[in-house]
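Given as structure tokens, the chain that follows is alone and in the form predicted on its own.
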Amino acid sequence: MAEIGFLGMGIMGKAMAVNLLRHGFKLTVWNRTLSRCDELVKHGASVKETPAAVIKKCKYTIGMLSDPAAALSVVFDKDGVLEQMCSGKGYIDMSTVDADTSSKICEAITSKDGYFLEAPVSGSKKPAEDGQLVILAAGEKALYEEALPAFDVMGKKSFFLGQIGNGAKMKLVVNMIMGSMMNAFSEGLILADKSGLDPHTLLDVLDLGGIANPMFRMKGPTMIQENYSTAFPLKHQQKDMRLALALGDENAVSMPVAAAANEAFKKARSMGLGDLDFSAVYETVKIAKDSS
């Protein structure tokens, strides 16, 4: 590939331009808050001051944004995307938003001749930094084989799901299952402690067991110890649960387990824990134990 452009260096986004540029790629940057760009220009990236500039200079630009505000923004506003793409350009967005978020991006995309691939990755800042994402594209088929060489270096595995709006649906389903089982794992925790058994002895037993998963490994003794260093901001698990609780409205799918999920998240974020890694749920039922 050309030189890409690269918009958004969170958690998700600087891990993934700098595991692109230790592989060879050229990138230029962008960031609402410029200095945190400055660690990829040690990588040797280049850096311009708005959305629009990057796009005139690249041929492919990825958008990996907080929110589907977020990445609305960053296309439609003032000195934008949209301001600087054409006929040939291609806008790869792999933020976590709705397919509606998706398909209002694509069209104006469209609407100036250039070609637009969804692609959310299903993983956190370890597997972003190790190039183990899962990337769920959908779109532009053309695009999506020309991103191949990058999402090769970024991600474990790709799929190309067809028609816009699937690759956001099926990241709100990845997440949403995701979110209900680090509750109902954060309450078997507490079960095993207020049980008197031991909580790593626990860990053990799940490991071997047929619901044995690397969540469970990674972030259970973590949890035991209460640290809850970010790796996906409980913020952003949340407003993958509401927007997937959306999902299933519009489908008419009772959703009871990620309801409750749901409001776990909400009650830990009233409890000032939504920067914190999204295992940090696990205060709110520690505290239920706690006042017990």
Ligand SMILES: NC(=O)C1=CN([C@@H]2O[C@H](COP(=O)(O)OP(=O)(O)OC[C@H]3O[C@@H](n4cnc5c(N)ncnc54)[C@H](OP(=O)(O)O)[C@@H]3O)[C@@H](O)[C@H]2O)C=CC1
Second form
Amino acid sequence: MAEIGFLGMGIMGKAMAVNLLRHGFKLTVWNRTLSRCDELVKHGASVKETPAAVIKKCKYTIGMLSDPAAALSVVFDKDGVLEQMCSGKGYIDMSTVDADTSSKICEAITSKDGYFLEAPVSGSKKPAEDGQLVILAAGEKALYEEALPAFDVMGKKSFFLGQIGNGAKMKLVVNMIMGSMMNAFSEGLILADKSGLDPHTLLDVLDLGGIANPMFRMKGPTMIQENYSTAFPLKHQQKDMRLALALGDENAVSMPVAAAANEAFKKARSMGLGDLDFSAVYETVKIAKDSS
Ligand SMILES: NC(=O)C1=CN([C@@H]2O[C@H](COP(=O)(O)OP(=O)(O)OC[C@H]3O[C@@H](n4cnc5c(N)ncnc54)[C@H](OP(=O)(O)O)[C@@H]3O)[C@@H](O)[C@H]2O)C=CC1
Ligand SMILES: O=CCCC(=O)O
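Next, give the form predicted together with the ligand, keeping in mind that what was shown is the form predicted on its own.
Let us now look at the entire complex, which starts with that chain.
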């Protein structure tokens, strides 16, 4: 089995890489903070000191980075992906970015005769550990087919969505909906509490009805306990709201609900909650309640 490169050992990258190693894939990994690769070595991965060195060694390489700036930096900066990109090699960016960022990376990779695929994912830390992500790929179909054995291990379902940008856009639409739902959910929990209802009973009622969903089921009990142990960092959810709103601007789509949700995530960031789980946006609603 050919060795796969993996750049970015954050919450998601690490979970996805460990899962691949557990399933017998050979991986060479890199992370900006190199010490974060140590745990991967224990699982059998090799480590290189630069993205370029990973690209040189591997037929194709996956990137899982925080945001557009990080995704671009890993490709274009010194010792980056582009330096060793050449014919026969592929790069798959699984980070959540906007379509413009993905197009810039695609153009640069293809100008070196390499293959590029964007493949952001739906699903968080636990689905990444368990190989239950939903993969939203677009771009070079041949690379998609080459990567399918790895996608089948990382995800429960892979979509090929056509031209570059479609994966990024689909991911942003999904996360725009999720961020808006999280805000409505937070308001509901507070409204129940403030009006004398037991929020736990609200969770039971919600779970039996037409708007039951895994997010309410998973996050509800921990939010009531004010436990925001990070699966999906709030700062990344706010980035996704910002990028989704920009997509709305481009397409003249009015999104007042998403705009309000974005404000709440910004407020949460200003309160120093950016590294906590995105469910910590609940704290912004609680503050409004506590001060009344
Ligand atoms: N967590 C989740 O539930 C999900 C996250 N996503 C998306 O996946 C991506 C990764 O998320 P997640 O793992 O949670 O994020 P983390 O914040 O845990 O990890 C971010 C990664 O990006 C690296 N990084 C940040 N800035 C730079 C830079 N300038 N140059 C090089 N590397 C950089 C970090 O390196 P270092 O360790 O050195 O800081 C780290 O490896 C994001 O785009 C996110 O939106 C998608 C689905 C679910
Ligand atoms: O981008 C993060 C998505 C988190 C999730 O789908 O639960």
